[in-house]
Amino acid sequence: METAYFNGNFLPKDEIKISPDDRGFLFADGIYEVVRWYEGFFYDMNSHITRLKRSLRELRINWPDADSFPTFANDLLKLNKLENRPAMVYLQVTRGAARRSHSFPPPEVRPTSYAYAWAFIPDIQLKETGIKVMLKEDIRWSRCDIKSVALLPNTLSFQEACENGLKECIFVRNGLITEGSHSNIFFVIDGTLFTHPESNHVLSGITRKNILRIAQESGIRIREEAVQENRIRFVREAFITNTSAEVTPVTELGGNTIGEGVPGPVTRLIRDKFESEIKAFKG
């Protein structure tokens, strides 16, 4: 039986009951984090905790247990016998349950916290061959920097990509490529690595941050600058990053073949460096 974390306790997942008055259900008034377990460690858990706390602050949710996330995440792995398997842990925190009102409940109510773990099998083949992705006007709100559970535009856009046989939807806002429905995106133009700078229009991805570090350590020129949609023809390489996909090459973007249609040398170098770092952590 699967065990999950709920408001400070570990319970059988199918016995957990969340109030129909929970503001996460009524208003998507909550945030989430997802961390990856590499059979012995969580990758850059400190950055996940920092982002978690920031999201909570931005939504003004007072949840004092953020620092305990690594502890109960490890407990979830043990309880579900996942310590020796690749796994993911999902955490969601909402403002809590209160009578429906657009204003915050007075007085403040206890936040609802829920987390669970599951075995994760990465798709190694896609990292070798690359993926095809679509382009779409960015229909999301203007606070994409918050890891909010309000993901309807993301899910609708990703579903559209799936229905067209594509692996991701990449957004364009005012002619500038921002990010994907659940990933950041990088481009190589004239040997320089481009990605959208941190702003309210993109999520500050944990993998994104580490890829920028790895690229800098590797001597690759970096520009945190948005790429215009009309410059796709100059892109020689592209790849997406996120917790599950790590570094996955993009070989076709919005119907345009990227470079030679295969993962390029900069992408392969960065991917290999990232994978070497993971192996070094494993010892």
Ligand code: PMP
Given for the second form:
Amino acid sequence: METAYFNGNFLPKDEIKISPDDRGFLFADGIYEVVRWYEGFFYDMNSHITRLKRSLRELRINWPDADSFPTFANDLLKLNKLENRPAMVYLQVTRGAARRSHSFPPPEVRPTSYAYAWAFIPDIQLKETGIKVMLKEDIRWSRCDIKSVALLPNTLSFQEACENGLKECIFVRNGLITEGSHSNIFFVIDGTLFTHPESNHVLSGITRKNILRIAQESGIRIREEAVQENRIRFVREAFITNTSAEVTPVTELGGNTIGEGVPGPVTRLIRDKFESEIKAFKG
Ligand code: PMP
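Okay, that was the form predicted alone. Show me the form predicted in complex with the ligand next.
To see the whole picture, the full complex is given below, headed by that same chain.
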């Protein structure tokens, strides 16, 4: 039986009861985080906690337990016998349950928190071969920097990609490439690494941040600047990043072959350095 975390307690998952009046259910009024367990440590947990607190602050959800995330995430792994396996932990916090109203509930209404862990089997093959992705107008709101559970534009777009045999949907806003439905995207043009700057139009990915650091340490020229859709023909390499896909090369973008249609040297260097770092952490 799977054990989950719910409002500070550990329960069999199917015994958890969430009110139909929960604002997560009624309004998607909540935030989430996903952390990766590499058989011994959570990858950059501190950055996930910082982002979690920021998302809560931006939505004005007063949840005092953010600092206990590593503790209950560890407990979840133990309770579900996942400590020695690659795993992920998902955490969601909503504004809690109250009679439906657009205004916030009174302060005594406590947020709802829920977390669970699962064994994660990474797709090593895709990191070798690369993926084909689609391009589509960014139909999301203007606070993509908040890791909100309101992900309908992301799920609709990703589903469209899946139905077309593609592995991600990359968004374009006002002619500029922003990010993917659940990933950030990087490009290599004339030997320089480009990615959209941190802004309200993208999520500040934890992997993104670490890849920028690795690229800098490797002496790669970096420009945190959005790439225009009409410059795709100049793109020699592209890759997406996120907690689960890590660094995954992109070989086709919106029907355009990228470079030689295989993962390029900068992408491979960054991917390999990221993987070496993980191995070094494991000891
Ligand atoms: N952008 C979006 C829209 C995402 O959903 C994600 C995945 N959380 C990312 C970027 C990548 O973030 P991270 O590297 O922290 O997983």
